[in-house]
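Form predicted alone, single chain, as structure tokens, below.
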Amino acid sequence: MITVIKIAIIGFGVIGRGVAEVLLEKKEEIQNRIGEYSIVAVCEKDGVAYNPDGLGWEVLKMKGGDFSEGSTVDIIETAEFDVAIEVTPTDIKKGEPGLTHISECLEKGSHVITSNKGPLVVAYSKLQELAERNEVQLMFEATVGGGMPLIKLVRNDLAGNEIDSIRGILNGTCNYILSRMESEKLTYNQVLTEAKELGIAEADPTYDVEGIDSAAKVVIIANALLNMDITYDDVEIEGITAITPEAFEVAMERDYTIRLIGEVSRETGSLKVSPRLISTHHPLAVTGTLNAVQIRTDLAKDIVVIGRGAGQKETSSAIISDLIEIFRK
């Protein structure tokens, strides 16, 4: 029986630091749900910080040279921890370095919580088999929709339902660009420049605007929630770069808008990310950086979830919910 839950955070950028801050700030509240815990290790590209007795608020002040020499692999191999929170950057093609981190943690018998889409896109089935073989859990609520609950909603609250399809807006950057083009009658390039200045779009927004990020989430949804066995190459992808203000004018004349929709359908076999016409009165016609997903089931019929799909606090919310799910008293 675990007396103190020991946590390792792998990746200590914006998300990793956000998770650490929540774990320290809300410690009493979270411990009431799961029992006593401590952060024993954090790993980042500049080094590691490790204390088997626990790291406190001082870890949030650490930068660059404050970390000890060592690698993430060293910590995984030698440190004692019960759960690893893997939040390194996503690589859709190879899944690294997250794929190695997650595999090795599962192999040693540690639970894993991740926001990293890459490893799940590349090797979902293998990672799940590894988790089951070692009797630990792989949790990934934060990979799809950030703070918007979807994975556990379908697996737990909709248990007993057959999921016919899941479709919706899975990328907040694209939704911001499209809704601003609609409301302000601006060009794609004008709004993209604005989004970069506001920090909503990355300096290189390719993953978002070309539909790559949404397609990765479609793969995870299909495999994890609809029990498919698909790869990224199975998804038909079209981004938003060719959308014009004129296209919105035509759509609005008919009381429609344009949104980038990712869809997984068991009935039609559709695996697709593309700009779609949707009614302005439809629940998916959200604006700004919001995400929205429509889950079609046989018993509960249509369920719609709306929430913020990215951000430090929002992603931390999903990770903490996974932690509580694993260790709930």
Second form
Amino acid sequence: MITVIKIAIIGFGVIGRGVAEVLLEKKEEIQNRIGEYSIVAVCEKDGVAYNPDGLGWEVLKMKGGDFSEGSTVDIIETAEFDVAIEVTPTDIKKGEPGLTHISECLEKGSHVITSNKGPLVVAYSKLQELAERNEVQLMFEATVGGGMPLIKLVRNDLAGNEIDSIRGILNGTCNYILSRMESEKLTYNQVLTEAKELGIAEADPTYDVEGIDSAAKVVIIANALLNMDITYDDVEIEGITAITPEAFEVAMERDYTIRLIGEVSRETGSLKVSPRLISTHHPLAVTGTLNAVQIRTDLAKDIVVIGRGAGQKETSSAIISDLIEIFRK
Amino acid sequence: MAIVSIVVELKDQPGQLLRALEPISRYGGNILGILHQREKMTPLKIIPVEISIKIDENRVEDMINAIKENGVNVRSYNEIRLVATTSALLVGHIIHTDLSDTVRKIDKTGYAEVIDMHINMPQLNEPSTAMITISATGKEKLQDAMKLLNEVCRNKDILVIEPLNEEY
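Following the display of the form predicted alone, present the structure of the form predicted in complex with its partner chain.
All chains and molecules follow, beginning with the one already shown.
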């Protein structure tokens, strides 16, 4: 029986700090649901902070030099914690460093909550087996759709349904670019420049605009929610860079617009990310940086969820809900 | 809707074609193509002319009868019932890469036809856009036609934006 839940945060960038802040700020509400907890370790590239009695607000102010020397792997091996929140940057080719972190945490019997797509894309079934063998849970709501509920929605609330297909807008950057091209009749490059200025697109936007990020999410959805066993290479990928303002013009004449859609369908066997024509009245025709997903099931039929796909607080929402799911009293 | 291909026999004289076409328009048929098979002209100077028509499938018989009543010999006709239709956007150098070849590849399947096309060309040498509508004899055939379209366009570096609706 755990008396105080000990939490380790691995990766202390925007997301890691966001989660720590929510854990400190909403401590009372969360403790009402799961019991007492404390953050015992924070791991960064530059070093670590560890206190078995718990770290407080001071941890949020820590920068590079404030951390003590030590590696994340040392903390995972030596420190005592019940759940690791793994939020290091994603590498969808090798899955590292997250893959090593998650494997070692599960191996030592710690639950893992992650927002990191890479390890799941590379080794989903292996990690799930590892979790089962060690009788712990691997939770990853934050990997798909950020603050928009999807993983637990399907697993818990749609339990008993057969999932026929899941498809939708899985990347807010692409959706911003496409919906601005639609409304302002601007070129792809004009909107991309604007999106970079607003911090919506990265300096190197390849990962988003080429459909790579969406494809990684398609892999997670297929494996985790449709019980498939697929890899990144199984997904057909087409990005949004070739889309012109005239394409929107022609589409709009028939009341269509264009969105980048990730699709997993059992019926058609389709596993793809591609720009698609959709009716402007379709629930997936959302604008701005929103994400939207349509889940097609045998019993409940169609369910649509719309929400914010990225952001510090939004991602924290998904991580905190995973934490509550694991330790719910 | 159906696509009907009729072969009529016309004398090589002015005004002949009109006698075949008038009933088609009277029955609301949309003429997709007319092909004079001059190389098949008979010794009596009769030319087989193939006319492709898109028409309400319930009016095919009446239209054929009306053509016959106009004094035109209908050598043969065959009908493709098109029950599934979808549209897709093509973006790229559609014209430079021989649009008619792309359309012909679909039409040659025998089970699918390009029934409508709307092209937007912004400037010379800039990518253009076409909304292409394809009908086929069934859902599966339509999927096959879309696969073929994707294949042809991939080779020509044209982006195909397919619809999301599953009413394939």
